[in-house]
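Single chain ahead, written as structure tokens, the form predicted alone.
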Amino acid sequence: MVIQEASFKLRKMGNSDLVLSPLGLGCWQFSNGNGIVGKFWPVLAQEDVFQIVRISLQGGINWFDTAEVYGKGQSEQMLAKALKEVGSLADKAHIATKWWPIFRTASSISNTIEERMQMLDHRTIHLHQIHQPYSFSSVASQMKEMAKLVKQGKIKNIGVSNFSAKKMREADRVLRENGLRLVSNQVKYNLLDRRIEQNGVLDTAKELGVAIIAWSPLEQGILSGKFHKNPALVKSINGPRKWASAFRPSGLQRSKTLIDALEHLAQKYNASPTQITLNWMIHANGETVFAIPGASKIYHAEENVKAMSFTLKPEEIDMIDSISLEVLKSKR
């Protein structure tokens, strides 16, 4: 199936020169089932990949974020593969990928540098990021590592993820005293998980001018109304989620209000619920979020470059927002 590139506004990313679709691809399912964390999706075809990589870009998707833990570097030689496969096609394509900080040191970051490279087949890394808040190392550290490598040409932009407001101040900081600054902060944030717009981190990343990545923005596939249809459907998932407290009864009760309210717009717009939900996500908060969605089957591609081809109404919007709220206090 050939899909047709959507009509939709390209934005910048936060601090830099990048120019990119509101939804990236997230990669993660790309881990063909190694390490721990590649264990939490199933193994997919390698043509299967190719063809969800390339109806993205068909689509007009950009941009593609990927890391070095998901399946131990597996999900970037897949990412590096396909876009191989699809010619030139891929030649707007960037790329995002992120180091594991985990039981390391900041002096880690261009250690591995020349492996992320070989693994992504020398592509550009157009944004490399920290994975996580937690190393041997400080932020300040971390971030001087990752400004010599901008300096070395062997990425383009820097950023983070899962960063408390208070570690973005600090990374932001450290980059403009090496004449840099910082992209953006890749956190989970969805319509059921919604702490960034309590903790300071939304707020702090619109007055720094730092892009929000929403990771999970689709909870896990909870927001797309297929295991309220068909409670059935949580037995059938491999891998842990299926344990989550979303995937419960009394989570997927809870939710079921917010998921009405979803077809019911996805009716009008002739759309899915993820539809919907994706394109709350990239236009609720003008243009700081963009949203990684993932797709570990072909249809999900479809899904998610349709979810830009329209655009919500401020009022859609707004009776989105309150619906999600009030779930979310029935949890607390």
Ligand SMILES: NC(=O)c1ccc[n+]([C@@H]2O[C@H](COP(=O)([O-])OP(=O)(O)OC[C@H]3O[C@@H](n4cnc5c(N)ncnc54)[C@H](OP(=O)(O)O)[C@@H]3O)[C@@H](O)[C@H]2O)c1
Contents of the next structure:
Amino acid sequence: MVIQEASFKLRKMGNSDLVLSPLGLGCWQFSNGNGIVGKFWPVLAQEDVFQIVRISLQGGINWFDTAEVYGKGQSEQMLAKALKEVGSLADKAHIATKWWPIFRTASSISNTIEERMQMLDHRTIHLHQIHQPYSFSSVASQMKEMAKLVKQGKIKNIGVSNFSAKKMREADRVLRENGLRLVSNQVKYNLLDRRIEQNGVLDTAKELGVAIIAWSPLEQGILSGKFHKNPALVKSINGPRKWASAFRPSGLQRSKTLIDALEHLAQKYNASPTQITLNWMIHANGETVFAIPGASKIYHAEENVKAMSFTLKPEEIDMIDSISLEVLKSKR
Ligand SMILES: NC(=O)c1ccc[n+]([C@@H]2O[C@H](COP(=O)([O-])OP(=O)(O)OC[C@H]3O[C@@H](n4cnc5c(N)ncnc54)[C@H](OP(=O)(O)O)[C@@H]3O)[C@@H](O)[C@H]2O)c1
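Starting from the form predicted alone shown above, please give the structure in the form predicted in complex with the named molecule.
To see the whole picture, the full complex is given below, headed by that same chain.
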């Protein structure tokens, strides 16, 4: 089957009027090597970032996920520069960023918003998220502070990240009291990490109408199959990823059956394992799950775009589902 580009449907994100592509672009990779979190990825050439953003927008990806902590604002700035560079193509771009809560109280949400706006070159912040559930302040205080920003017109919508089902419910409750709703919970979710299916996060999101934004949808590159094909590539990784269990020889061995199944389907769809795994992510749970693959190379953006141009059949989704569960069982 030949893949057609941009033949996918946009979808409403959770309880909001945002209409977004099922895949957004993860922008942690644009951190420029700055700060501890920014050291995770190699420094990208500015021209490559421009191309990654351009190709994403041309292919219909209409939103970008960044954060204060990604290179201490470098990712936000790099994204804003790229959006400026692509001109009118950026008119349809939506921006999601995040406040870093560690060692801070809720007042810092308001105290840092002007900086966020400046880093993003005063583009609209369509979604502002609490990055982690570990602030000195309660969830209620954080939500009330976020609600103030919506009322002041500084942000459009509110999301959280890495929140448990209970905290997510609390966040939504407080926002409802303030005439708003929780739009999203950004959590780790992929075919090799399905904890949100067990810990109540996915079910609660569906019940409340909150969108799940899946981070690390490729298990940081493992689900592309490139490390299975060429295990020597692991040694050339610049950053702490290479020490994660999924990247060790035993981890690669364990996930091999899943990669083989993705490869098999990829041939049928004239696609790559990356595209099959991303397609599974955005179709296995109706319209609840959005995914934000990170791209460090231009061809990653090209593949992301094409990953939205077909839909796996229900029986193919089920087949991948059961192979992934088998692999996860063998890990225990
Ligand atoms: N909220 C949170 O706590 C949180 C945590 C983590 C991430 N995030 C967000 O989620 C986004 C994605 O997560 P992530 O970057 O951790 O992991 P990911 O999207 O699973 O993996 C990204 C990496 O996979 C490889 N890759 C991407 N496309 C590929 C392709 N087509 N073929 C082969 N390899 C490919 C690249 O690795 P190479 O660079 O080695 O080529 C890329 O850097 C981040 O950018 C960030 O916005 C949020």
